[in-house]
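A single chain, nothing else alongside it, follows as structure tokens in the form predicted alone.
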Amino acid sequence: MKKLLLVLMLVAIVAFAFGKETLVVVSRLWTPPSEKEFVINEIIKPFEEMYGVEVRFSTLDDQKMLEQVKLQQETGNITTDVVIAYAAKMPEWVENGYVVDLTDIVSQWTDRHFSKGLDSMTIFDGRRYFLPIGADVYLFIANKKALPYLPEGADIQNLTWEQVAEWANAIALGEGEGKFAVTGVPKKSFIYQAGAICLSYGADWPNLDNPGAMAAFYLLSKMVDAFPPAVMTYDDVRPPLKRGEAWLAAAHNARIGEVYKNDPTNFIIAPVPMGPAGRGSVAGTSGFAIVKGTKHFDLAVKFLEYMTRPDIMLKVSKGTGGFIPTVEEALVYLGDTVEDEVIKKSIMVMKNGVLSYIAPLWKDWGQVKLVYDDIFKNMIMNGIFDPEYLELMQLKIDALRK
């Protein structure tokens, strides 16, 4: 009898589990394990309990996610309900008709307003297809061990790139090796790290054949000794910063935020440094969209409504390193924690910086990244400034335009 009851209970449990409506969410955002775990346990789980549903959350890179939904659309077997895509890929989603027009739905949410500065990336022909989430800019971080080498009169919160170069070179001379981290592994972040400097000098990023880019790469070529010996093995600046192998870096605000949050007593964070044109930074955002043809449209709308609530959005931003909340009303919840400091400095760059975005102009953005990686390897790491080489690399960039 006990065995029979146990079997019946198991059957009931299975039936209940299979009876839950399930929402499939695929994201290019929150791929680091710590971010993904936080989002699933602290953000999505309460939503599941609130509505008695299941959310299957997974991460995938933008191109694979697009190809996956393309196949679903072609076969008529839609198994993905919500996607979180990056701004540079959003036009493809809209042009191919893979996502739903959310304009009329969002107009009913009167308690939140999405940042106007992101409209150019998420609104197409006056219609909103994506709801921005996790906006990003670049910040600067310094280990306090670097402070004895700080140039006289320099203010870390208002550094110029000339001062950063002087500081990084002084550290290399004093310590016997460089401590300024960038990513030397191809197709990672160097194009954005160099892009911040280029934009600060007034460059038309990512183009190279202009005075601003030339000035930025001249500066970088003078920093050949400032990079750590293992810089060509770095695919992420966080590990060398955490190990103390690197002391200085300009990087993505959420990545800087993670390092700072883990050890705020030994690090200082600041807005990205300035050049003659201002504080340059590559910026962007990811965005929620509902896949056209989903069988769970109403639940998908509930999920987007929940995820963009001001308090939830700030909780997500703080729990994932310090992404910028993209709903204006979320900012009133900011306090004085370490995470809040990261977000406040990021907002300062977003509002006052000289920003550029990854425009949807490229056949293969990864190949554009490689152009910058080659410049780092062949020119900067040899301490050479060669305008003719940069003009040659510009031809490669030109060939990658659509």
Contents of the next structure:
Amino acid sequence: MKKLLLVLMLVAIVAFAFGKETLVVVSRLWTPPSEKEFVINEIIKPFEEMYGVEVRFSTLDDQKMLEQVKLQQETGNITTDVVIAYAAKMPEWVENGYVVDLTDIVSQWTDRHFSKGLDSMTIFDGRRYFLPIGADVYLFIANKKALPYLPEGADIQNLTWEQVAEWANAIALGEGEGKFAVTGVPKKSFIYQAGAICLSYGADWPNLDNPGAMAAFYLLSKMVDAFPPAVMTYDDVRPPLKRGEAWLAAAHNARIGEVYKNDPTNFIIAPVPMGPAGRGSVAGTSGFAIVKGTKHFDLAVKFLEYMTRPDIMLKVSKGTGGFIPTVEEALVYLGDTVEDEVIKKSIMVMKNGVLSYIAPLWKDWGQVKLVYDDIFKNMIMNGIFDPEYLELMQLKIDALRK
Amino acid sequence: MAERKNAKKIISSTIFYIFVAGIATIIVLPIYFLISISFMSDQEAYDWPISLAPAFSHSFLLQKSDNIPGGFLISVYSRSQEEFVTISESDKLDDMISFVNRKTSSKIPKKLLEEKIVELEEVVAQNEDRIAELKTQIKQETLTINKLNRDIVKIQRKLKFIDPEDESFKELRENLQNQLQEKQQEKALTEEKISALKKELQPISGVTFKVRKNIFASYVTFFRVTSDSMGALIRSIQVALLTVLISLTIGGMAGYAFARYIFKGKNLLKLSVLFVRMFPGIAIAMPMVMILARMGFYDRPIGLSLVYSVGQIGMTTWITASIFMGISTELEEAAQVFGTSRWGAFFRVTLPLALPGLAASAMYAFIGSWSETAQAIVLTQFNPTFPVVIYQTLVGTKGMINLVAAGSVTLAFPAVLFTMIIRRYILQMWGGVRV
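Coords for the form predicted in complex with the partner chain, given the form predicted alone:
The next block holds the full complex; its first chain is the one shown before.
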């Protein structure tokens, strides 16, 4: 019996000694299977080999991730070590005290500088809780079938929104139905698509009662026939673009990048079109944070240090379809592949565009999205431009402020 | 009279069969499409209108690129467009093979591609002049189409400004409509011309070949990116079986009591067991989750099955109560007359008769716990169930309908299998016990 106990103890000691430390990373980013596979095999595996550890990488949406960590915090059973959350959700993580203040740690990393534009989202009261990774802006995509209708003298790489409207309307007249895709299903991304136009007209997005927004919605109301008949069923522009039902779209760079990478011979991509104020785009980012109470804090820091290294960051960006590296030093590694083209055009929008972010001012961002969806349904789809209606909807937006 | 009766019978039976066929179509068609899409490649899944059945191989056309020196164009045959559609243009063969594989699920052997390139060089060398001639013609016709498109748009715009009711513009409107018709006819003719030129160009400027498709590619990709799927599958089965066991034990006992005993407030109590189902699952689950996590059941199959059982017990109670009510008490009394105890009568007479119905109620509990995802996401982390793993894999796959379909079929398969096994007991669920 004693011998058996001794053997068991030895086995336990050996297992403990050789047992790998495991880091649990839960992400809302890199959810498409191909991206996830790339991150696990090409990015995380070398890290595991380097430090002799194990990283469990899983993907969840923002809300589920927050609920999971909330439960762990309430029960004191913290099993998630690192999270990758979206900018709009970051305030909730910080306000609830679920994430660690990384300011002192990051200040010691001298070989990388995070894009200043993203600081408004990742820094709270002067303290850095999130390390931005994978920023996004809006790009424009056109199927080559649309080229015969391109307005004379227009350059796809330098389009204005007026030219896009003319182009989309011409396609609708020539083909008998519209081909300009937006997400018509409520609470999707129409607010950002309209936001790109509003910002290019100098609007104070997402407000509606300013001259820029009025000009943008006037233009959109003139595009009543430019949308495909099934636009109200689109919750994502990728499927209609892929099946050729839609030919034009201005959307999130990773989504546009996915369609383009999937069929580079039949599509053309360009920076989001311009207005009088420049190239407007709503921008966002996801960010790494360490969960407060983690038992693997040192390993989590090593992981964050590794993932934000300029070379690794660009490798991730290229392998995952066109997100913008958020470390300035990463840009020197850009080449000339299809992925690089998506990134370069996104960087162009990021650097020169008129950008706006989702400010943490809203009680429920979904309700703000609904206001824009109502405008699309009631005004744009009927080809009516009504400034009074927009002013009325502004009251709804004002009521949604915290 | 007999003829009238006969006609009436024919009409009523025709309507009946149309109704049955309609119901069958409504149920079968979406399932068929789901399964069919799960076997399609990315190319087929977005080839619109989508084919009714997946292909087993793809036909490719290899041509020389005009844009990349030393590069090639590869096109795949589209069944819906009935022509070759270009998918890749590159001078790097490995990149081309990998791209084509990702898009069509057909891995072209490099050796075959190299052989086809040699063949292509010969074909192109033989027809160099004619190819150049045809390409120039296609280019010219394409320019004509572009011009026609612009003209059509201009005429349409003018027509939009003319009020169809305004008689003063009648002549102008008719004139424009005639012009539009002419341009459209001209466009159709030019398109036909281009199509004919392309048909002539294709065999003299390219080589075709066929490559088998990996029909299970979506499933392979799905499992490749789904970590711990086998472990998750086993855990899901554990959770489902535990849920069945707990809900049948507690719900079965309660059902027996409701069927056999008369007591004050029985109907109210019986109704109240269903109250729990009237609240959203997550509303009941969250407090349960907190309690279970404190008890140390977080991330364990037993914790999940306890949460699921809360919702299932009410349903099981009602189902088992109706089953026991269908079994005559005289049978139990007769057994007792012949010398067995009350327990003996239950285990030897009532339970065997109720078993088929209990199995059917187990099906409800099994399916309910099998497909549940929302609570399982919150309550598991290292030991997720199968639906959680599938959910995690499918988040963000909106642009990959074939992969979503593969995931959905994979999730549905075990539940379908379980239902098939116990399907013959379902009819007896509502008390139709035959003695």
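Every value quoted in this text rests on a predicted model; they were computed, and no experiment measured them. We call the rigid core the largest set of C-alpha positions that still match within 1.5 Å between the two forms. Residue numbers count along the first chain shown, from 1.
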#### Entry: Swing of the smaller rigid portion against the larger one between the two forms, to the nearest whole degree
11
## Note on the structure
residue 32: Cα shift between the two forms after core superposition, Å, came to 2.9
